[in-house]
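Next up is one chain by itself, shown in structure tokens, the form predicted on its own.
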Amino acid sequence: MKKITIAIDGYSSCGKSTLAKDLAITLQYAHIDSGAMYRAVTLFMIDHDINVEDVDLVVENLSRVKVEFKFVGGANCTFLNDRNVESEIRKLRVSEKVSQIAVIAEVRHAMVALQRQMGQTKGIIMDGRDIGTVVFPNAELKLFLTADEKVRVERRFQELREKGHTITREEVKANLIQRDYIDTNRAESPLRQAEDAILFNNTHITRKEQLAMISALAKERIKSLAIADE
């Protein structure tokens, strides 16, 4: 069966990674969480007391960072220098600073190069903020997710609470607003919808409904491209 590259972009807490993981299982594709890569870099800087606002110092230490994805217990986990950090990178202390790391050109160049290397064989789904515009501009299927701010805040709040984090909705909202601003206004690869991306608002649909709609769309795209190649 023909394999394609699927790029999923969108704002924070719109369910990009959730959709990517579900879709990867359905299509039996590999899933690469690009956001986790920037979070891993951020965690390294935090753990080594490196000021994320000191660009020169961050770049100087970038060569000390190795990010990989490995399957552990049936789940795709992020490894930082051979350590499973999947849980740690989702904490608020990382969320509060990841956008500051992601605006640094040298960091983005390093991560994009790694992402492209991971995606050379097709049959992958990658989610992030510049996948369809920068990392894989020729992806056969591009999606741009969005949702109402109130819904995004609630989703993120419940996710953190379920993981045992003590946080208020006001703190979550402030973090989302800050990240949206930084992501859309940064000079290097800002968040924007690719011209050929399909806009998908999931405010009022369930995870199951979303997967059904997107998987049908993906399978139709794969089928049409396979026919075109005949």
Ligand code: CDP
Second form
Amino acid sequence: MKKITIAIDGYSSCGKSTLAKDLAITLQYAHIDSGAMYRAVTLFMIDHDINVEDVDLVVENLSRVKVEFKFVGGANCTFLNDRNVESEIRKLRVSEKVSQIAVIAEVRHAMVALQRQMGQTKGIIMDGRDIGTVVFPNAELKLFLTADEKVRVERRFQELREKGHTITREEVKANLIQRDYIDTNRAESPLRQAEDAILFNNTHITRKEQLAMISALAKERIKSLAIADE
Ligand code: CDP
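Switch over from the form predicted on its own to the form predicted in complex with this ligand, please.
All chains and molecules follow, beginning with the one already shown.
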């Protein structure tokens, strides 16, 4: 079966990673959470008392950061310099700084290079902010996810609470608004819908319905591209 690249972009907490994970299982594809990479860089800077606003210092320290993904107990986990940081990078202290790290051009160039390397073989689903526009502009299927702010706040709040994080709805909301603002307004590869991306608003759609709709779409795309290749 022909394998393709699927790019999923969109605002904070609109279920990009959830969809990407579900879709990866259905299609037997690999999933890469590009946001986790920016979060890992951010965690490194915080742990080393590096001010994320000091661009020169961040850039100087970038070569000390090694980000990888490894399977642990069936789950894809983010590793920072050989340490499993999957849980740590989801904490508010990282979420509060990550968008400031993600505006830095040198950080983006390093992450994009790594993402392209990871996506060299087709059969990949990558989610983030600039996947369809910058990382894989030739992806065969591009989705741009969105959902109403209230629903996004609630989903992320419940997700973090279930994982045992101590956080309030207000904190989740403030962080979401702040990140969306910075991500949309930055000079280097801002968050925007690629011209050829399909807009998908999942405010009133369940996880199961979303997977059914998008996997049908992906399978159709794979089939039509395979026919075109013949
Ligand atoms: O919390 P959520 O899952 O919505 O975000 P994330 O995918 O973990 O990404 C965290 C942050 O990393 C974003 O708010 C962006 O600032 C940055 N990011 C980016 O700039 N480009 C990407 N391709 C992915 C994430």
